[in-house]
Amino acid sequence: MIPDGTGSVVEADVAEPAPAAGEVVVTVEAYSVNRGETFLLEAPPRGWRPGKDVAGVVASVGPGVHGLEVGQPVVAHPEHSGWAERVAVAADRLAPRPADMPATVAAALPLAGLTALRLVRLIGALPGRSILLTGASGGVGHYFVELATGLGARITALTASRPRGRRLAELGAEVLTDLTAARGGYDVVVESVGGAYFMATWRLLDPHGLFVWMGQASRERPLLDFFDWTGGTSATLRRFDYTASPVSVADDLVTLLRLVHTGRLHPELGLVAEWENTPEVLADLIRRRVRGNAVLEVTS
């Protein structure tokens, strides 16, 4: 799939991948869909082609990869370029996958999983506190609530509607759809709409509290205005790059896989469509038509 130069993608012959040194070349069975993508997808760079979480089977192996073997199922997150049959990996960013483990569900793992994984490492310790999720019904806020539930943290999750609340209710989080029912004084605030979210979720955070940004999904810049005394008045203010990480992305991975295949994580997979239909699940998505996951199968 290439960009087709209107925000969506058309299929396209382009060049067999061959794995260069420390690289290893994937059958994609299944790949997963984010926001972000389409959001590059509108003014796509030189050179690029969508796919940054993808399932499948090595396919071959590049000069200076250990450990993996051709027909090795595994789950992987390439810089670009994964809708497609094939896809040349850094061997850092992918890890074998359990036999038993559906690729669909694999690939729903990569971004999102990573993303949430990380956002809970970076706010610590999380058993008692209070925490105000935003935009909480796609796939990181799927992971992020039942991460931080499992570990002890009391969920508010902001979503749009009822209906694509259900899930996080289920995982143990308080479902609003509205933000004036807030109760206030949150621990930590996890704020990733923007635009006017942005200033009146700060008001909500406890004075001394943690204030993490992570995006604006809303596509307007959000305001902070130092001299409004409500809220978080002493608060520490984080920008979050899930990229930025001490861990590797191969070894969070692992973890992730650990955690789905022991039945601890469960990944919310809102559409499963064969990759024919990649233009229709794109629209779905920036429309909001899809509560966690979206994920394309790829067939001959």
Ligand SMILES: NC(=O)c1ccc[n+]([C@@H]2O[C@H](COP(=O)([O-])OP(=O)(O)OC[C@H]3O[C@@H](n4cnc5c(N)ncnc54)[C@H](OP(=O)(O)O)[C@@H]3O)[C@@H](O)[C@H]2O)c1
Given for the second form:
Amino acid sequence: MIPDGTGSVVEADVAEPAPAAGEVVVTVEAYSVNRGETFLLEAPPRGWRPGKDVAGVVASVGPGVHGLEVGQPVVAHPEHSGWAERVAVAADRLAPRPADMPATVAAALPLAGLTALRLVRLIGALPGRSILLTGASGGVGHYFVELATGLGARITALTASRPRGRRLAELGAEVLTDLTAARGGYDVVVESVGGAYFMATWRLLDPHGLFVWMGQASRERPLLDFFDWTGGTSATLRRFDYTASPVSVADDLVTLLRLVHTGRLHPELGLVAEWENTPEVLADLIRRRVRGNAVLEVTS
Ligand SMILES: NC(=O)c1ccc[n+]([C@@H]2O[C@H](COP(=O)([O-])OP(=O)(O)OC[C@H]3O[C@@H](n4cnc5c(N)ncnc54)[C@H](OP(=O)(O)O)[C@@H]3O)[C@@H](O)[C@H]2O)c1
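Got the form predicted alone; any chance of the form predicted together with the named molecule too?
Following is the full complex, with the preceding chain placed first.
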């Protein structure tokens, strides 16, 4: 799948990938699509192809890679180009996948799961802490709510509608469809919608709380006013980037796979389709019609 110049993708024949030193080529069985990739598709870098979340099997192994065999099931987080039948991935961005874990389930893990896991790590101790999460009905939100409630946090999740928050409620979150119903005084706010939601949620933060700024799904810039910062008057504001991590992608993928395999983390597959439907699925994601992750099956 290559950028079509209109913010979506189109099928095309591309060069067969070959593994460089330290890389493996993965035969892709399923991939998932992420909102951040839809932003890149609006103005794609020259030569770039989308695709950061794949599950499949090892097709070939480059020099210097040990412990991986051809045919081995894996999940991987390539830098790009994963919406394809095969992709080259650095070996430190991939982990062996349990043979009984379907590729569709594993493909939903990397970007959203790594983000949620690393958010938990950034926030620190969770038992008893109250957390307000915006943009909660997507891939990151479902993983974060399950991980954080499991560690004892009290999550308030903002979604567009009750049906979009149904699974979040099952996972233990208090689901709101309107910020005016939020009680305020949250220890932590995790904000990813942008625009007016930034200041509105800052005002709901404990004066000494932690505000994690992690996205702008609305594409609207927050407007900040120094003199309007009621709520978190002396709070900490952290810009979060999931790629800045003290733990490697491979190690965090191993953790996520273990949590899923032992029944403690459940990827929310809101939409599974054949990969020729990628343009339609991207449109659904952009229009907020996907709950959790959208996954495409690659059937060559
Ligand atoms: N900083 C980082 O490193 C990092 C990493 C990964 C993701 N992110 C960001 O974190 C956010 C969540 O990621 P995700 O993969 O879970 O995204 P996602 O699946 O698209 O979920 C985002 C959610 O935001 C909500 N939303 C509210 N207002 C919106 C608007 N105007 N336009 C679009 N969505 C809106 C939607 O839920 P409702 O329809 O229920 O309101 C949507 O389900 C995104 O903004 C993403 O770009 C940041």
